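As structure tokens, one chain now follows by itself in the form predicted alone.
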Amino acid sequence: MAIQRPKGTQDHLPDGSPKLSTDIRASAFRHVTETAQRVLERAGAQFISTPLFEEADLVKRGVGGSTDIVRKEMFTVYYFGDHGGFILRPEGTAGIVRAYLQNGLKQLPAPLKLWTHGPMFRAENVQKGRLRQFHQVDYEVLGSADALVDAEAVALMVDVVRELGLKNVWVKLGSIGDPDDREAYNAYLLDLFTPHLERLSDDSKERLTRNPMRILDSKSAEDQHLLTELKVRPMLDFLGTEAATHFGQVQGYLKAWNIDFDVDPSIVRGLDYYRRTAWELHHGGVGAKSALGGGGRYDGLAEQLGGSVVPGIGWAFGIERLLLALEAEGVSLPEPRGPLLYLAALDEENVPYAATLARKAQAGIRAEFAYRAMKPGSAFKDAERRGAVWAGLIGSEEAANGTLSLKNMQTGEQKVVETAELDDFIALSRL
């Protein structure tokens, strides 16, 4: 085949597909999103969906003009006249906060819990667990700065992956303080690194003037060596009284709820609108970079986007990376389920009748039918291939008597059921 899918993307294929080595079973993907929905909506979260592309200015403000995402990894959709362009969304938070502001969601009871899932896009180097089109589950809470909201957000992220069956996960928890704390820390970093400017990577030289905290996230081995050599003090050393109290409260709630975490002083967020709590969720089975996802408080984002001040906190994890972790840990995903009922006519004249019975059954169960007449052996073989629980045969005798000859494909049990009693039989079969 000449045409291939774009590099850095995957197909989500139906169960039983012959090629699944580099692609995802669609039912496994759906299992993750349905589990997230169940956990998050039990806690009061509501589903929200925003466009796959947003105004370029929104993404630049929401993600940060100096970040690698904006500088190197954006997918621009198109330019129209003097329009600033549209960008395929690299993450979900900016679009959700934009929707909150634009649609007056502040009128809803606060704090407002929202969740979504869907594709994100980054033009990065493709490697294990790193795709150009990837998918995230995203959870956001808007309208409260309470430490209890922070702790619940961390706990819900853990709850989702635990309910999926992951055990080998751990939380790295940190705090980046308030704006004054960050300003003091950036001044400290500027003084510390300026005498060693020539040893910094080109990216970090630029970060030093724009946002020194981002040097701590550098991927350069030389930068990381310099950080160790200079014994850089952590952001936690610069927390003010209010931020330190808030951080202590978050830890207290997590301990009370038996959510294991490690305080990690190295966790930072480079953008000005981030506040206080920041964390990452890690697993050892997803490659060199063990993070499944992360989150943080962003009380300054709504104002950055041109709205009023709205406290916010949220997290996201990559579904593809989570599936790698499930595979590495040997977690069994639910087996694909076939139809509860499969009907086949033994002669052509009864094919429409079998279809009509199957259509009626579809009001309550998954039911399928053969589109042509089949011999009993072929019908049972086809039912088995489809994973059917019951296979029903309809010949002239069954049609005349208003009956079905049924066979349980798992146990071999056979019985004759009157079509008038099919609904009752199906109801009993589902128990």
Contents of the next structure:
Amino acid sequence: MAIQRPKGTQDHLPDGSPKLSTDIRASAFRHVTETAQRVLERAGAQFISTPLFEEADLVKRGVGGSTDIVRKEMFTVYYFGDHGGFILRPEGTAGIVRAYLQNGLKQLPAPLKLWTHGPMFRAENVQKGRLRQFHQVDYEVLGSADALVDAEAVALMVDVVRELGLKNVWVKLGSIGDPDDREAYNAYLLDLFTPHLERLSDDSKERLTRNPMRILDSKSAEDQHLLTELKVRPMLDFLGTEAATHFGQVQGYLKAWNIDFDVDPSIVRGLDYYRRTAWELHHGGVGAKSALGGGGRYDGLAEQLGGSVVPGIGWAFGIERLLLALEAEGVSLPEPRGPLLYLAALDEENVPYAATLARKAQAGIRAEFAYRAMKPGSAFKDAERRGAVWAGLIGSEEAANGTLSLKNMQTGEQKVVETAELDDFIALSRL
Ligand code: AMP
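Based on the form predicted alone presented above, generate the structure block for the form predicted together with adenosine monophosphate (AMP).
Below is the entire complex, every chain and molecule, led by the chain shown above.
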């Protein structure tokens, strides 16, 4: 049998491919990244790109040793003579913060807004919207702890999905406080759960010793049942004055900018370096449990990676999930476009001439040509299949006169143009 792609990966295919769906249409992907680029660069974000593989330690410290990602889902990279200390990146933030520290980006005006997009890798159980190689758009802001930065980050995430045409989206906003607040909350959770230790899932038993807050994130039904039964108080009840003020400011700015959100006390980010604002972006068509994306402030991360203290905040959304959401809402994506000009020679000797004219036209427009001589009927059919706007035929008469017979494939209009005037014709955008 012919070799197949690995489980949990997808090919992104050209328009018109027989097995095409929205989430594997390469042009749809590009539409998402181009829209994100437009929105984010209007706000001053600059593009950054970091390696697809990094030191395993970066991910352990950058994502957190107690997370499922690090414990169960990392792809290790081996090659001849290697110690196996590299992994394929499961997310974008750790690599970007590493690059910021390593390349002295602190010297650039702060806050520094960065964005990127690209593949991420997690060895997950594969299901709809859950892949082993998936793609994210990422936005990170480094060098400011101001609540305005948080509000702008949330607003820009909403702007991107709105500009793409999604309507059925909402933000769940929370705050996980400062380290002291979290310590108090974890102590509360430890007291609360210890008498019920036996009822917790094995994963959560371990979480209770390492980081009790992560139990709230558990996907286990028993854990969720226990959480409801014990009426666990939310992290928001434990915010100190400073974190509470910051959270109030973020909400105030979002309201002033008409960005809808719900305060969701259940949002948690259990790792040490997360701080204050955390949020998720949800969509009705992708299932209640699965977010389109999420974000949060991570003021302790740079220090955790061995650098100086650099406040930071960022978000990411999954492109595949976003495309599924667009499909669920019936948002139409830009249609594939064929060439503006398609040239075909009617006899072999004029094929190179047609090619030369088309190549000249390529300087200004999308132009294609036939690689062999064609009869008018099949040339028009070919032009139509390729979605061409104008089809031009070149026979010996046209070659001798220096003309082109053009037909508009959409309106049926026909005209003869002097090849010397082709440039003018293109320039006047009548092509
Ligand atoms: P996270 O980095 O886990 O907060 O994920 C951010 C977003 O990336 C999620 O909301 C999803 O849209 C997307 N995502 C995460 N993991 C996967 C996956 N395995 N397959 C597809 N998309 C994913």
